[in-house]
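There is one chain below, alone, in structure tokens, taken in the form predicted alone.
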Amino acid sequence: MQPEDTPELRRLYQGFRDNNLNPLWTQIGDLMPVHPRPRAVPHVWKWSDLYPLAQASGDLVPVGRGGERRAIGLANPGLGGETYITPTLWCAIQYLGPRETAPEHRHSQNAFRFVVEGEGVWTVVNGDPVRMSRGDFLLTPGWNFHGHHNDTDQPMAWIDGLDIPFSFQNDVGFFEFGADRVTDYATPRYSRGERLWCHPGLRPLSGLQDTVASPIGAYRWEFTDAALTQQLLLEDEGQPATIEQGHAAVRYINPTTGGDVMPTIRAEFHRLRAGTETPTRREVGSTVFQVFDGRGAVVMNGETTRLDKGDIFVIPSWVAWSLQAETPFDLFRFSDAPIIERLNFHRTLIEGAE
């Protein structure tokens, strides 16, 4: 239904360009596709490649004012060199050397950390020292001052996740420097937030007001592991405890609302029995996984990639994907689902489902 190419039409189009206008009829297929056609592409980053590069940066790049963090962003190959893993999410490997301190700052962007290996670092969030160790999921909600210090003679690395691309595209970001060090070098086993909030089924009367982000600074691996173990044991007993046969999963939540830990990021942990294959599904919105333990594979748009401990992979919107577990297979997952669901754009298609 495009019009006939005439000198008059060309003059009209030049008038559009001169006045910063674009007619819908020439671009509707790109603006309103039949289904999502993301620029971001499925991709896998191997931990065996990432970690040596992070180590090398530890030898060459200082931590301090200016760079602030020794964090290396994972750039999706489909996004033209932008340091974004998806159009809404940022993911990086951060490396802190022995006895190093990353200075305090705060920003509007919501952030978390997930530790696939190592210990000995404390992140200090609004003055509360929070221990970081293997399997822990740690929060730094937007506009909370935070810094990190390594109390050991060994380096440590972890992944950071933030909503930087979403914040940048919507011009909502603020940033402020804090102390050049951290405000508290204590190394408690449990943070003050955990001591107040991490008691199953109990809410302190001093904290009855709902909060935008979770008041819990660290979700400990011991509890995540126990919850997943019990789901599979209940499945063995014939109880409906898992989301699919052989597939246990939990979502980290804000205890004041029962909703997601932060307004822009969802976080989950998944455990598959050896030999389990999940159904192929498509979802609106972006997802990132990191393998915590075990071996398996991900199938994205029909392409199978083998996965080992630490590997990170991204599933852009509406990409077909499934998981295959060669051994018992543990994976951490985060996504932009709170944004997608709140705007009522969420949709899921599971192949073979009625």
Given for the second form:
Number of protein chains: 4
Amino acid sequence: MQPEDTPELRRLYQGFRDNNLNPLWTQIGDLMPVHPRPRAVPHVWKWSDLYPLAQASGDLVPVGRGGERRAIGLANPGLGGETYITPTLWCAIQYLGPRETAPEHRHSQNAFRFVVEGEGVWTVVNGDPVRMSRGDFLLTPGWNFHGHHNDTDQPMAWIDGLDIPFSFQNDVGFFEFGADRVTDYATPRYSRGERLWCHPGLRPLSGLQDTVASPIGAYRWEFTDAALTQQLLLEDEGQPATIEQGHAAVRYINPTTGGDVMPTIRAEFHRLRAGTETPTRREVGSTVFQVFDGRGAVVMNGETTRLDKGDIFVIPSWVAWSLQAETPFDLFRFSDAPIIERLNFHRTLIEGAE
Amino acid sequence: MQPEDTPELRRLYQGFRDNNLNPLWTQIGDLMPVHPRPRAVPHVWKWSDLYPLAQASGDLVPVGRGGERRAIGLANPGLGGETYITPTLWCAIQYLGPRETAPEHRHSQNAFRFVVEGEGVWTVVNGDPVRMSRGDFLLTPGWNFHGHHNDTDQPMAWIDGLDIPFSFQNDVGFFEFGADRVTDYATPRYSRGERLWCHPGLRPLSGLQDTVASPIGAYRWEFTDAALTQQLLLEDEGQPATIEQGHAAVRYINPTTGGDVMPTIRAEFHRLRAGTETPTRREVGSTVFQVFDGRGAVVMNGETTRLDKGDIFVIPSWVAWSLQAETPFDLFRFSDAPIIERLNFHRTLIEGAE
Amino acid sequence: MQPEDTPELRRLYQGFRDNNLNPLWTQIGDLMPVHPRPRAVPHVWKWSDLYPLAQASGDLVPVGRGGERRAIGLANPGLGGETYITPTLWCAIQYLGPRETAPEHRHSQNAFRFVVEGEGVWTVVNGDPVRMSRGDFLLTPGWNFHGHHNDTDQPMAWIDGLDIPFSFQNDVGFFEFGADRVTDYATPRYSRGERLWCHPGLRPLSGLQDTVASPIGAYRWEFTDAALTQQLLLEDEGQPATIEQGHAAVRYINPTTGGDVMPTIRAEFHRLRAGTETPTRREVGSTVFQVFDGRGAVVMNGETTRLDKGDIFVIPSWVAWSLQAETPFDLFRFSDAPIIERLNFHRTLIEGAE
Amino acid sequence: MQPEDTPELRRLYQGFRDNNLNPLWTQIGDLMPVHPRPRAVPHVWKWSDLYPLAQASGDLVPVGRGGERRAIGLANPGLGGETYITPTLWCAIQYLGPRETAPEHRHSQNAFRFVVEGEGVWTVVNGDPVRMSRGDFLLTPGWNFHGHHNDTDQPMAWIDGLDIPFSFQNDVGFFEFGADRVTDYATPRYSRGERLWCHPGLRPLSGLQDTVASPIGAYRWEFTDAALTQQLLLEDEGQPATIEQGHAAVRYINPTTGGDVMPTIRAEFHRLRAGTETPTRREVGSTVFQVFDGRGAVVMNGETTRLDKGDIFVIPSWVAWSLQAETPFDLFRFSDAPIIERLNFHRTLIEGAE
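Please give the corresponding structure for the form predicted in complex with another copy of the chain, as opposed to the form predicted alone shown earlier.
Full assembly next; the chain just shown is listed first.
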């Protein structure tokens, strides 16, 4: 359906080039596909590959002002070498050696950390020291100063999630250096934010103003685990509680609104009973999972990959996927769903459903 | 400023009466005062008076279909004998004898219960049995079936709060009988709603639809107490946490929105350190307190009344009030603030403030 | 289902009275009926009765500071003599003689005016003079200073609607006197609010902050008429536009939100083709209509009343009603629906519908 | 601040590459700059260059199924040849010859058209024919079928704006072909959407459900011009109406919410008095202007470019800019502000302000 190639057309196209113009008719099929056709590809990173490289970085790469963090980003093989796990999301493994400190800074980019194993690091967010331990989900919403320090003689690693690609792509980011050391080396069991906000169904009268991001610095594993355990027990009792048979799940929320923890990132935790296989889904937007416990597999675009503890996998937009649990299977999940939903681009297709 | 009394004016006024009309100019000062001039008056009911009368009712008055509840309403002395503690709110002491059952029904009116002492009763809300114990705040939002049963050989009393006067006045109420017995005599420690929803910062994926009223059936004392304790500890550490020096407070909220538990009723819990005296406030809207623990006093329109455990007092709209804590002083509070705020009539005046 | 009348019971009931208490079990059926059972009754006021009485007031009653307004309120016969057309709403006919001025004041109560005939008065709202002409709907949201003046040698009458009963009942009202004369005697064709805001689909960048009430002072008949005319033309063309066959209707809105013009009062305009009969409806909340043009009838609780231009009728909560149009039939409507909906008490029953 | 280059480090970096990993510490300054450092550059396209190329396309390039539209996209010189005027926005000149039809299709991408000159084309949106004339702003929100046809013997050109780059980048787009001809060749003066919705302050009762995008298909020049004229007249009268001295502006809105017309695109119209110079601003997010009338200049990052009717210029994120009006100066503007604001990345800096 393209115009005939004539000298006149070539002159026209040269005129376009000379004036920083491009026709739609030569590219519409690529630019506006029938359904999302992401350059990003489904991919699995094995924890058994990631962790030793992080360890080696601990030996070879200092942490400090300038480099800021000993963080190694997962680069989606489809995205041409950019350190983007999806077009919107950044995911990295961060490693902090014994007694090390990562200096304070702040940025518009929203960040979280999730701890698949270990303990001993405190992240200090706007002066509030927050303990990091296995299973905890921790927040550093945009423009909060933060640094980390390891209070032990053991190294510790965790994953970071941020909206760096989205911020970079859309030119929205600001960055500022803070203290070279963290501003408070205390190591309390619970942060001040938790002490104010982690009482179910209760809101402090000193915090009646809704906030853009959650005021909770750490979502503790003990609560996540209890919530999932109760869902499966209720399912055993024949009560509605799980989203699908054998599939319990919670979303981390901002208690001031009941909505997502940050404006750009959704985070959830999923638990499957052994033997559960979820229906095949396609969703607009991109998502990342990390296996927290158990063994199973993910099927993406028909291809099955076996998964062990710590493994990280990415599901780009509109890729068909399902999970299979060999043992009881726990997975942390994050995605760009708030971006997609706030801009009204969300769609889901569940195979076999109407 | 009234017109001269003439035969013509009398004929005019008779014409008004004959046609169901009244002039504004004879009544504007009463109808539209310079500030709220409530007919309701400040008043204190002593628990030492209430409880024995409730006990006597237990001996003389059966509980069952028709009367529905052995509930004794507090009638504001200014409201002409109506059983309204304020123009919008109902407050009653309810009493259930050993092994008794209050039958199931439902109504548009929103209801809660607060337990100042005792235990052993379960309220069954839409089939979900909810334990009632000292310090718990329990919800029965509009149009949920509910009944109560006492599983012990001891009587139990508590207070009920509803929006009955508002509903009656504005003709919004529907009522329907349910089962003559409660539909489930189980006595679980935690209700199904709590097991799904009482995990701080977490929302079940099976409950992503926001609800008009909170899905939490019981707000447990253990959480309320912990939240208040933390606020005072944080204050001790020099951190912002309390609303005023020595005054900790939490609001009970709907976790799907972060807002009030029900569309018409706000509920809070306040804790004052011994010796604390709050600033004098005036607020649009009416509020009720019950002393949960400790001793102190309330000053309303300049008049001081001493308070002990269980005492209930009402502060009508725009009445000047403050609290004084003789000992550590715990108070449960409810009000019609959601009505006032959703309709944009809220105003607060704190004496001594700008 | 009441307890046996014994000396002990009488002593108990005396104890209740002595302590400002009332039992629920003696009154629950009245307080909490199966469906709304309003004291207010359906009623029709004939314009042919109202207008002469307003005229006579013009001769006998001065307008000025103290009485404030020559307004005659419609008193629902069921409400015991109170000047309330419904439990929430006030409706009055206001009359201003040639060259008269009604002085400025402001109050928390929300007010509107609707002009069934005449012209020549300007209402000055916060210093902005707003022309009043037949078919116009005019706003004075809570706490805006306002006065009126008649710029002609003819008297003028209109109806006022306010939330005075709601404000009085719930003790939310404040009142303040302003200038004894209006602050601006200019008589522009369009007010400043209209000039800024009455451009369809456009919002001034100087007005990006949402407002509690509409910034539009006057909703002109020319626009209302055009909107209704278009709906019926679209219906003729087979397009969805009317709410029911032969029944066009618009709601007056706050352009900053798309919602109701004021927090407590909804206003609409309805047009029926000759011969149209609406389905029978019951709705929670109370509503008032004024016939603007044409002839027809209203059926309320099965009783039919014929209606002519200017007639005002009230439909209390949950009363069954329908309209019949003898000629093309235009009606202005206002109600307390925002109160009912914001507090989640709304319900509608359409007879013959599922 | 980079680690020493050693064989071990090289092995580590090779391990990163082998495992689709990249370190943060080698790229943080680029990825997370101190303030937005867009690749997109400020640029001006002259209408006198654009229009002849569009005309030539009319001679050489057919319009029809496959190519879909004779649209020529403006490619920001900083974006490496992609047809993106900014990272989020597409802007093209579209040209339709006498009696031509552009076939129907629909897509998730949100689209608008703005007409700087000409008339005679109707765009048919979900079966509703919408006239296009000079000064009109027209909507095709995501997933509405639409086609265009020229009813005259003259060609016509206009600009299209879409969120194609955002949709492509984030993999959110769906596309579907519709009829090969438009479904309705009628040429009404006003579309059905306008007839229902373009009555200021009025909402049809048949349209009470809020919609994601505006139900108004065309925002007519007559209304835009009137609104701007009134703002300047009010300014002359000393009333607050303009955003800055000599600078009138309106935003196009969705009347069901008062918010932006579509979830991803904001559109406004600005009018400057001759001689006006706006303060220098920096804003997060990218914006495009087209001169509608008059002469003036834009200063971007300190560089001044003279502007004539039809000229289009782009201001990337955080670029300092101001406008200068030589004559009365009218400009249409669109931007990605809803994306930026809904995700809470908005910031503005006005030079000289606090």
